[in-house]
Structure formats: structure tokens, C-alpha cells
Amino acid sequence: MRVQKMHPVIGLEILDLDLSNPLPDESFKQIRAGLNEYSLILIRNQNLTEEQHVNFSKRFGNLMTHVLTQYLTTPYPELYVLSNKSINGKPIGNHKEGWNWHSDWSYYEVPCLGSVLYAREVPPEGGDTLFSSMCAAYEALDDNFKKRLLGLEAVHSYVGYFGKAFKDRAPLSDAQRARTPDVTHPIVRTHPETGRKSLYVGEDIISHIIGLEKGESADLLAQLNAHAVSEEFVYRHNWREGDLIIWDNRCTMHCATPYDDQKYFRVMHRATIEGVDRPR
């Protein structure tokens, strides 16, 4: 494979690869190894059916289905649709999802391993996605700060996040709330395959740090979130139709950015890879 680095601390682009053709095991092993080393893989110029997208994603592990089932509008429930488009007045996807810094599905007891996002329709301007290396962010902290974080745990709340992000929508149903109870995870987690430590924080999704006063908790979270998305840790991706990006949610955060949703359409399909271990 021909590859090129995308950023000093995150991202590897694989060139001249057509995922619509059967992918040899050895080639997939190289992609998997690249994901462990660079946390994010970009493969451009793809022309995938929904079935091909799902089948490729399953090479990484079992796939999960989103709690917001109203946005699983393809024949494949493994695909969560992100879009501002509607058909017969009904949205085909969730709009303005992820317009804050987060790791996908950190609100589960066993969070997802990674995400496979495929761009089917993108605006000619705006709608970029920012990705941050949480390993690099942790490693840049001084030793005293690292010691301060040792043993700290935070509460991740999807119910709290939904209430902040989607105030204009109907609240979560009882069944959806039951699927997403608050969970506790460490502020610093260790990658189970590489052994690297990374920050595990995020905007809006974390309600508080356990054992700290409300003000101290809020201040520390704000400090960590600001540090984690410093310019030196962040890659900005300008999407093209046919781009496919795989990222490791165990050691990255990402954030969608706005676009002119009155003028342009955006349709993205995301498969989510099931996690196999709790953060520790």
C-alpha cells in the first residue's frame, strides 16, 4: 500500500485502494496496524454500496446500532445516518449531531472501539470534521498534572448530553433512557492494544468528576478539554464525496463543524464498531 501521514500526531492516508473489491487479509492487517499507530485512517475516492460499507466495517468487529433508531433509515440498521435531508417531510438522518468535542458512545459501560464514516454527499464549503489525538494530548502534560489525574473518574451522561444538544426535539423515550444510563469512566485510559495512555474527556457528555466539588470539577474539565483540542493535536478534515475515515474512539476526540444547511445537503453514513473492554 502507498501511504502518507496527514498530521504529525494523528492520521494516515492510504492511497489507491478500492474497497469495493475484496480486500486481502494481509491488506486489512496493514489497515488495522495503521489504525493502532495513527488513530485515524483516510481512504479517498470510494464508491461503496451500503452493503459494502457494512461488510468492510465488520472486518474490525461486531457493529452496534444507535439508540436513536429513527435515523437508521437505510436497509442496514448498522448505518447511522447524519444528514439535513428530508424525504416527504421526514428527516433521513440526525442533523447537527456531534457539533461538540466527543468520543463516540463514551456513554456506554463498554464504549465503542471505533467508527467508519463514509461521505455520500457533502457541501462544497463548510462541514469539516476536526480530530484530536488524545494520546498526544496526554503525553504533553507535565508529570505533576498526570499525577493529579491519577485515579480520577467522570460520569458520562447521554441523557444530559441530549438535553443540551437537542433542546428543540422531543425528549428521549423511556426505552431510550433505559438503554443509556449514566456510566463512570476514568479521565485517563490505557489503550488495550498499544498500551499508550490518553485523556478520555469531552464536552457536554461528562456531567462531573467524581469526588470533586462542582466548581473544581467544572474547572478541571474545561482545562482538560481546552488542552486536548490544542492546535498541535488536531487534524482538520475537509470532506470530499467518497471519503471514508476510520478512527479509534479509544484515543481520539472529534467535532463536526457547521455548514450552510439551507443551501447545501450533507449525507454521511456511519458504522460503529463494538468495543470489547471497559476503559481502564
Contents of the next structure:
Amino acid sequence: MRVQKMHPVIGLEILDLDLSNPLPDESFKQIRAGLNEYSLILIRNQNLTEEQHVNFSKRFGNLMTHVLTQYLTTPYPELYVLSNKSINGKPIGNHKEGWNWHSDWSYYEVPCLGSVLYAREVPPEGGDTLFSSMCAAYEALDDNFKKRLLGLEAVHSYVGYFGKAFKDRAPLSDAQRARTPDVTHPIVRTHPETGRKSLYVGEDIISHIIGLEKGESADLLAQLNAHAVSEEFVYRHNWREGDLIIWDNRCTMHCATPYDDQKYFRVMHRATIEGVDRPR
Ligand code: OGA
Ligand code: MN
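Let's see the other form, the form predicted in complex with N-oxalylglycine (OGA), since the form predicted alone is already up.
Next comes the full complex, and the chain you just saw is listed first.
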């Protein structure tokens, strides 16, 4: 398998791979190892059916279904649709999903392991996704600051996030709220497979750091979020149709960027791989 590093601290591109063909276990193992080492894998020029996307994603683990079930609009409930497109007046996907820095599903006690995002339709300009290495961000902190973070825990709130990100929408249903109670995670987590430590923060999703006074918590979060997405830790992906990206949510954050949604369509399908550990 030919591979190419994409950025000094994140990302490995795998070339000459067609996932519509059967993928030998040995090749999958290499992809899996690449994900641990580089946190993000890019495979371009794919032409996958929804079923092939789901089946490839399942090799990483069980798949989870999104709490916003109104956006599970393909025949495969494992696929969450992100899009500005509507059919007969009904959105086929969640528009403006991920327009802030986050790690997917950090609002669960056991967050997802990774995500497998496939670009079906993309605008000719805009709509890039930014990815940051939270390991590199953590490792760049000085020792005293690392010590200060030790033992700090933060509350991740999907209900809070939804209210901030989607102010103009109908609120979450009782069933959706029941599926997403607030949870607590450490600010620094250790990757269960590589042993590397990383920051575990995010915009909008964290309501506060436990035990700190309100202003202090807000200031520290703002400082950590700003640091985590410093230019040297961030890879910017300009999508082409047929791009597939797998990322490790245990050690990265990502953020969508805007595009002209009146002029262009964007349709992305995401499979979400179940986590196996509680952050610690
Ligand atoms: C996601 C996500 C950002 C984008 O799929 O989890 O946040 O640019 N996507 O579509
Ligand atoms: Mn996301």
C-alpha cells in the first residue's frame, strides 16, 4: 500500500486503494495501525455504495446511530447525513453540523472511537474541514501547565450544545434529551491503544470545568481551545467528491467551515464507530 504523510502532526493518505473491492485483512490492519499513528486517514477517489461505506466502517467496530434520528435518511441507520439539501421540503441531513471545534460524541460516557466521513457532493469552494491533533497540542504544553490540568474534569452537555448551535431549531425531544444526559470527562485523556496523552476539550459542548470558579473555568477553556487549534496542530482538508476520511475522536478535534449554501449543495455521510473505553 502506498502511503503519504499529510501534515507534520496529523494525517496519512493511503493511495491506490479502491474500497469497493474486497479489502484483505492485512491491508485493513495497516489502515488500523495508520489510524493509531497518524490519527487521521484519507482515502481519495472512492466510489462507494452506502452499503460499502457501512461495511468498511464496521471493520473498525460496532457502529452507533445518531440521536438526531431525523437525519438518518438513507436505508442505513448507521449513516448520519450532513447536508443543506432538502427533498420535498424535508432536510436530508443536518445542515451546519460541526461548525465549531469538537470531538464527535464527547457527550456520551463512552464517546465514539472514530468517524468515517464520505463526501458524496461538495461545493467547488468552501466547506473545508479542519482537523487538529490534540496529542500534539498536549505535548506542546509546558510541564507546569500540564500539572495544573492533571485531575481536572469538565462537564460535556449535548443539550447545552444543541441550544447554542441550533438556536433557530425545534428543541430536542424528551426522548433525545433522555439519551443525552450531561457527562463528565477529564480535560486530559490517555489514548488506550497508543498511551499518548491528549487534550480533550471543545467549543460549545463543555459547560464548565468542575471545581473552578465560573470565570476561571471559562478562561481556562478558552485558553485550551485556542491552543488546541493553533495553526501548527491543524490540517485543513479541501474535500473532493469521493474522499473518505477516518479520524480518531480520542485524540483529535475537527471543525467544519462555511460555504455558500444558497449556491451549492454539500452531502456528507458519516458512520460512527463505537468507543470501547471511558476517557481517563
Ligand atoms: C462530522 C463533522 C464536519 C464537516 O462529520 O462529524 O463534524 O465539515 N463534519 O462536515
Ligand atoms: Mn463532527
